[in-house]
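There is one chain below, alone, in structure tokens, taken in the form predicted alone.
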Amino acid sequence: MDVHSHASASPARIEHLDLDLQVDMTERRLLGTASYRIRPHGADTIILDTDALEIAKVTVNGKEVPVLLGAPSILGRALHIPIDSNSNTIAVTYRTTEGARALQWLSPQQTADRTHPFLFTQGQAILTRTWMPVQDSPGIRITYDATVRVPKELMAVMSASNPQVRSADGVYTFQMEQPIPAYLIALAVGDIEFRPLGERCGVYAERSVVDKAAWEFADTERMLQAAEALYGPYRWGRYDVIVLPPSFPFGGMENPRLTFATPTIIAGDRSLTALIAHELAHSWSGNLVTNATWNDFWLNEGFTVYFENRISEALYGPDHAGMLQILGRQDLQGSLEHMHATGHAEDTHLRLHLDGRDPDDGMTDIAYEKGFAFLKLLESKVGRERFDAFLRGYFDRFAFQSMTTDKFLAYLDEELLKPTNTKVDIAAWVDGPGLPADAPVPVSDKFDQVDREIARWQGGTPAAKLATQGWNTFQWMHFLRHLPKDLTTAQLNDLDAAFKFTSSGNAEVLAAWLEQCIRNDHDAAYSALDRFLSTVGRRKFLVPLYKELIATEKGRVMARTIYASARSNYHAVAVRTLDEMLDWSATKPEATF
């Protein structure tokens, strides 16, 4: 049972989607017909998830039936369609509304090229139901075909087979032959171009971005080869990436065949492409073997962080992988401290209990980094060779299937723990709070060098005389995260004069610097802060920066002033988080000042 999908109430299942869609960029709506091949399983009703959709017509085997919508709830509205044992197909004609939280419609001014509008979808976790009626559960997989009509000056791409050149008439057709859950159905429409990165890989982006992205992601084909060497063949045909406008709320989204990515990973030095390794790894952990419910989210993300780290180690060496591990552990410790301080210790379990809540609440560092630490512990106990064989067998055995925590733990016990006589306190890791004491501790000589230079600076050595030559992005992030809590204006000026943090083109470095500046009320960086918060929609950066701002009265006024103008640039996923954080009233924002 998936508590986040009405479809769990009926045994009848959809199997294949044929989507016919008109994209109206002027009115900002989708008009479509979603036709499904179904398997009745003896049911008299099939239930689809919808949210904020206007349903015009429903047919069963081509014959129109009444539109039966349930009451609104946090899950949207259930669409009940009467069927019998002879029902083979259903079709729903519909259009989206302003309440379609999966969709972000961008004006030309909100794009990189500032010439044409842009649209992208973000379905995870339960938002695909806001742009099509569907059984919106990660435990239900379908194949799909789509015909999408867009203005002829734009290109459409999906999580499916994709065009590499623009259609003359604005009509695009797509196929996804492998069964996927609804949250991985994705669409983007804009003035984009394609560049190849290898035989199986390429990148899409706006014209002014695409060549920069192609240079930045040059190692993608190598990453794919390294992934296959670890855990078996890539089963999706091509692996492409689309760089979206900066309002995209995540670093990346692992939509099959076409990762959606933030432009904040384009740093000009290929230093932030671990994100591409992460999204590529999802082609095995998440897309191939998928968490059955959002309570099992760690099965997607913990495995993917582990896999990403192994790809990074294979390409760039153990030091690189070690630094990634330490930064991840730092993020995890911060999340654990916050959850315990706010009385949400239950959210630090790997197995979640999100009944009655938006599953987006469970998409935290716990799933990613505590899940990763658990797998690293298993690797350390049985040895890497044995653990690799176990993971390879896991992906092969459960390919294109969903996975619950209990089912995985049974498989783990039978295939790895018992044969090797390995003892692990599973309950403490999966159903217990915090980070167990036996969690492996990541180490890095590279960060030891950084710590020594921080100590020298605290001892009076000017920033310009520190031994920082050759530092990479991870070392700079560690440096900024470990500066003293209280800094003077003179100290901040010294650092900025030496290292030009405020003008950095590296989003990770700039965001970490801006946190320090807010914490220490450094006026000289506030113009850069305003620009950053007004143009970047990645929730990873927005949340800590706004959190630091609202810690003081002056910062609260600044946060709400910036948010009032920037809010329309953010995707609904980020808006939901920030509205709650800032106690924002969408109807009367001035009342919150």
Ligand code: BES
Contents of the next structure:
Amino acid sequence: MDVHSHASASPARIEHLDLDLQVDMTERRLLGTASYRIRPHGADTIILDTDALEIAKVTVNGKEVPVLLGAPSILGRALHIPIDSNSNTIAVTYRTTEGARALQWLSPQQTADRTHPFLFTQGQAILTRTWMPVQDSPGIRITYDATVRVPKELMAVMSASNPQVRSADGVYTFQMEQPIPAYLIALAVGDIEFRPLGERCGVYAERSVVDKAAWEFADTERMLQAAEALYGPYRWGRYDVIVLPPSFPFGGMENPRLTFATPTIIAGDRSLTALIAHELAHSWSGNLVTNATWNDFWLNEGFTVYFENRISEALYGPDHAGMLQILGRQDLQGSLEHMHATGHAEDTHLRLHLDGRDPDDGMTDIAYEKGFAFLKLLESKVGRERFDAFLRGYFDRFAFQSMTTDKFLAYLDEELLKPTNTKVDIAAWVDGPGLPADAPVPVSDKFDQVDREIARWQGGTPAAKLATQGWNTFQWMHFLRHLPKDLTTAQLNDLDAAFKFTSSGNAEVLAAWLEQCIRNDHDAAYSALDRFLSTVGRRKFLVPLYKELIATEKGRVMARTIYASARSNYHAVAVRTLDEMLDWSATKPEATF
Ligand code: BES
Ligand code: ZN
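Since we've got the form predicted alone here, give me the form predicted in complex with this ligand too.
Every component of the complex follows; first up is the chain already shown.
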């Protein structure tokens, strides 16, 4: 039972989707028909999830039936379709509305090339139902075909077999032959081009971005090979990446065959491509073996952080992987402190309790980094060889199935803990708060070096005299995160003159620097801050920057002013978080003045 989907209330299931869509870039609407092959399983009703859709017509085996929509809630509205044991196809003709939170429609000005509009979808966690009627539960899988009609100067791509060149008439057809959950159905439409990266990999992006992207992601094919060497064959055919405009609310999204990625990982030096390793790793953890409900989200993300780290280690060595682990642990410690301080200790359990809440609330460092720490502990207890064999067997055994926390724990006990006579306090890890004391502690002498230079700087050595030659992005991130809390304008100027943070083209470095600047009211960085917040829509960067801003009276005014004009550039999922943080409905200009 999935508390975030109406569909699981009846046993009838969709099996295959045939989607026929027209994309109206001017009216900002999708119009079309979703037809499903179904299995009635003895039920007299099949239930689909919908949210903010306008439904024109429903048919069963070609015959029209009444449109029966349930009451709206945070889950949207259930669509009840009467069926019997002979029903094998249902079809829903519909159009999307302004309430389609999965869709972000961008004007030409919001794209890199500034010439054509752009559209992308974001399904996870429960947003696919805002752009098609579907059984929107991660425990229900379907294959799909789609025909998508777009203006002929644009190209459409999906989480499916994809075109590499523009069609003459703007019509594109797609197939996803492996069964996937609805949250992985995805579409992007824009003036994009394709560049191959190797035999099985390539990248899509707007013209002014695509060559930079191809250079940045040159290691993708090697990542894929490393992943296969670890945990078995890649089962999806091709692996491509599309670089979206900067308002994409996430770093990346693991849509099968086609990862969606933020342009903020294009740093010009390949330093932020662990994100590609992460989304690629989801081709096993998440897309192949899928969390059965959003309470089991750590099975997707914790495993993926572990797998991502192993790919990074295979390609770039243990030092590199170790630094990533430490940065992740720092994030986790910060989140844990915050969650405990604000009375949300329950949310620090690996197994979540999201009933009645938006599953997006579960997207915290817990699933990612506490999940990672748990797997790292298991690895350290049984040894890497044994652990790798276990994981490989797990992905194979449960391929194309969904997984609950309990089912995983039973399998873990049977296949790994019992045979090796290993004791772990599972209850503390899975259903207890905080980070258990036996969590392995990542270490790196690369960061010790950074700590020493920070100490020298605090002792009076000017920034330009510090031994920072050859530092990589992770070392700079560690440096920026560990500066003393209070800094004078002279100190900030000293750092910026030596290291040029304000003009950094590396979004991680720039964001970490801007946080320090806000904390210390460093005016000199405010135009860069304004520019960053007005163009980048990646929630992971926005949240800490706005949070730091609203900590002071002056900053609060600035935050409101910037948000008032930037809000329309942000995706609905980022807007939801920021509206709440900034108490926006109460402080909207209309309401205030
Ligand atoms: N699947 C997630 C993104 C997501 C999670 C979207 C939950 C909606 C709801 C994706 O794989 C992810 O984890 N992205 C991270 C990057 C990663 C390197 C940690 C992100 O976007 O920051
Ligand atoms: Zn992920």
